[in-house]
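Just one chain follows, in the form predicted alone, and it is written as structure tokens.
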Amino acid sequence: MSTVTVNSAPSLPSGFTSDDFEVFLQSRVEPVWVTQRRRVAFELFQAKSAEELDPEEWKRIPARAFRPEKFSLTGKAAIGFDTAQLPLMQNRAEFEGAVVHVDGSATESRLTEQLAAKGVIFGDLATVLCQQADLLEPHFATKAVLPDTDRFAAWHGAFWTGGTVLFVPKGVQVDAPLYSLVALAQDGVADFSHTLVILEDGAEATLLEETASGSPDIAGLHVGAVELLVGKEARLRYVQLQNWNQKSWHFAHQCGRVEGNGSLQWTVGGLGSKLAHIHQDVHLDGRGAEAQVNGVTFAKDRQCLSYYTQQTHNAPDTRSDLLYKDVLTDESRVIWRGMIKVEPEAQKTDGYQRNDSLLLSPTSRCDAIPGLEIEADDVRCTHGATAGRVDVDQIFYAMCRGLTEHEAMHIIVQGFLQTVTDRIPVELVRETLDKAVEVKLGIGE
């Protein structure tokens, strides 16, 4: 029975019960408190997988479907992943690292001579939670994403495999992206990757991080966490273009915590996934802290996107700015639901969530749930969301003008998503962004 199905309580998934969790344990090479903290998820894990899910969050959410004993770890990369066939991958002589993840494997590792001597670490995260374990222990799954937060948290903890860590430290400054990628190559295999990225005061740095699949037949299951740590005074960019197949499931908790007068600017596109239901939280935790959150969803055939956004300031003088806009064609569905959150301490909040939806065909349905939750009295929070259709007029217009209907589209569409890509400031994300538009429309294929 799947583990997602919200009017009973099921038994853990072949495959991730206890005897394959100690066999998991058994394969890995890692530090005593990494093993130890990896027990205490699996058990949240099992305790919260025989209760039911929260049925107000899962009744929108069609993962009925969803059949974990269909996926299973593997314990290597598969050969010849052509990375080539990337977009951002296709310019990786302007990243000064890379780190690539194939099926839970790291297969590339690097970073410029100038940065390392500078003290930035910038790896994959298994092996360097083994050479910098004192650097890394206070804030690995410790402050942003928790295991006991939900079943995915839990399932997450226990079985994390690959994934990336980025550190600067105080006062150094990373001009040019890192990027990283997360690839799934091989049918039926679960990936369990895990970001952190941790800002000292005063740094600044740009990381673009990719998901795909190695082809379009092949079935995926990908359960991660992304942690965004900004210090003092720090600046974050942080960009995550999720693009799997649609023959993959996508689970995530993803959360950047921010301290006084630092910057986060967040910018999400999902593109890809049969299904992805994706948990995406900002803290404000210092006086002046802020916080720039950046969405872009195109989801078509019978795709459903899912986001729950949460902008939670804790201190005064602090500032977040969330926009989203979806489009959605074909039998496609998006759900957003966002939330703002004010504590009593964090007066002069200045908070604004939006979230807009273009539907492309009378068959494609949006909800979108904006929220405010206050609770200091001096505050300004602003909430909002619409959908609508394309004008059928604007079409005709551009095709009298010699434009095919498709051609049309696109720069409707375009123009849509322009209030969102006009916030980016790596040039390079808004051309491949605009490309994924072009694909989903049918362009250029």
Second form
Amino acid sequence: MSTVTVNSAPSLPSGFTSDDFEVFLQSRVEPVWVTQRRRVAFELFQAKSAEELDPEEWKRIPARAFRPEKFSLTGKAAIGFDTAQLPLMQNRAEFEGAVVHVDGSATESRLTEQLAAKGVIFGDLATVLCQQADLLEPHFATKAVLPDTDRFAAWHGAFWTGGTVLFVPKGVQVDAPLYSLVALAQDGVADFSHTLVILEDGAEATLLEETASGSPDIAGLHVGAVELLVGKEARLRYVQLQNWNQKSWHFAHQCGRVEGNGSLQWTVGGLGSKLAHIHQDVHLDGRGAEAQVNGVTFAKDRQCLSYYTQQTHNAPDTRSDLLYKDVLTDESRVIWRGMIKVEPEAQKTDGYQRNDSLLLSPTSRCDAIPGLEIEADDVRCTHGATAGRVDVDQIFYAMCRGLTEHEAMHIIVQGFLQTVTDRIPVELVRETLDKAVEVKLGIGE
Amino acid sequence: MSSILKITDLHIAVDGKPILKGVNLEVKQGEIHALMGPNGSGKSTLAYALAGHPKYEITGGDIEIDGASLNELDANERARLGMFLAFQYPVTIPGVRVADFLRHAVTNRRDPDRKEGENLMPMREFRQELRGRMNELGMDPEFARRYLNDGFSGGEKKRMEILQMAMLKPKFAILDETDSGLDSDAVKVVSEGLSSLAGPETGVLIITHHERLLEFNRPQFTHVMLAGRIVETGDASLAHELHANGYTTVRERHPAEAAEEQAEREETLATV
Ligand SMILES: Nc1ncnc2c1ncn2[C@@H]1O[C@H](COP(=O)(O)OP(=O)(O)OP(=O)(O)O)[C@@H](O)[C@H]1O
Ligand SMILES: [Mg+2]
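Alternate state requested, the form predicted together with the partner chain (shown: the form predicted alone):
The next block holds the full complex; its first chain is the one shown before.
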């Protein structure tokens, strides 16, 4: 069991200026190369902040009300906050390893002796980066999420505070899922957490991650990154359930890279936040690599959830299969822009992407924009998007069998999500999503 | 005591347009009634109105079970009281397994006060019962795991309606053309299924254009609907006569309704 280093000063700068950045660096205890990378990222952040955000990317995203100056880092995790009432995986299972961050600082980090003895490393990023600097240096922010991508990636690269690292050595298989929670418990606090998963060749693991707010009323900001590095013939299952409250802003770059014959199964639950804008990329880098991406989103009230997904085939005989299902109600919006990219050398590629949305209210709206960029000639790539409304005849039929209108709505929504939930192998995740859907539908209130 | 479904001077409008214009009918538990009538006469409208479809507005009259009015109850409340409609066109609900759907339905029927989220009837007990009923209706048990009516053939959908009826054990069942679109083997299965189910516990109203269903389920009463009213009531021989000779003689006996029917047809043609 590793202990948590308190890697932050009690008070941190209130903003993200050069002066704030210097104060922030003072507060960190970390290897020189880490600081160096932060400096590079900060310069990029300044340069990119001076530029306009890509209008093509941001034209659909209602980010105008976002005020970064209202948020700041804090070195102190709130004590005694309660997520028991939330539909969280944490409240439903025991894990062999868990990492918890509250308000940007690690509050728990543990792994069973048995797994540690096999060479598995699982812990909070700030600590592990110090303890395993040489091991992580080649992987951290160099392959998947690079700070020069855009303003948010650079911002994250400069100011990340914590996160979760999972490293599984060659050929080691971790059967039971490991768990990570990222929580915000104080008003106006920013979370810059970074998830880094490295599976060496032939390794296997499952990481279940979720985000939560300590109460519905606190404003929060997440500028995050997820890096998933899957070695040859390795198998990773990664789940992230985003369940912030509706006063949180969620920006993230998330990227998985899969080497030859490796496989990545990536499940995303988009439930919370006021506005979420996520780049989710998978790169299939080696022959025979495959990725399955499953997305379940449920937007209500005035939530806006935006997913820009990309499946890049860089090698021959690679497969990608993306399925998103969106449920929308009230005034909410979901935006999905999907892209399948096939490089010239990636012959015999099989790429698939699909987004289905179910609108429960006439005032909700889903924009689904699939796209293909194919440079190889012997490939099979298909895409599709559908949008439907709840059918009044279905509701009436179910009511004629004794289901309340609400129950009818519930089973119709569950039925709509079935094809994607069928693809989620972890029972706990299915249960948690189901519970979250019930909460969203207002059941049990 | 056997229950009575009593329909008194029922007026129904759809989108403001009057369709039923004073229907009177009494069905007791255990009785079989046939409802016949030409296309567009209002049979399905009566069925939907009894089931509680929100689009079918009651503009006059009453629907009662044992003196308690159903007028203000929604479809779910009526179903829990024992009303059942086998749809002329059963609805598909993708992703929802037959067994899961029916387990909810049956639990609510048997425990009418159940609130959403409360316990469902025990899985084992439910499965066993479902398997038994499917077996009686000659259905492959595999259907329990399929999505409700999704990709079912016309006949399979109708059989699924009968299965649901068998599981829900309604006090009053309305079968809207359950026999249409079935091959003769399927009609036989459905008819036999119905006759074995429709014991003294269920009052049945069979809407049909055919005779086969009535051969197995001989009605004590046959009603004929024309232009939104029940214009004649007889016994099983009336159903036979209508089947043999059509509605010409009925129209001759009820010239006022026939004229109304004709006028409405012309009106519909004019708006097309
Ligand atoms: N939802 C609706 N909107 C508009 N008109 C309707 C609606 N439902 C029924 N009607 C009209 O009411 C009349 C009666 O229709 P209904 O379906 O009850 O007839 P039916 O006796 O069941 O006919 P069939 O034998 O063809 O099934 C028809 O003129 C029909 O067009
Ligand atoms: Mg009809």
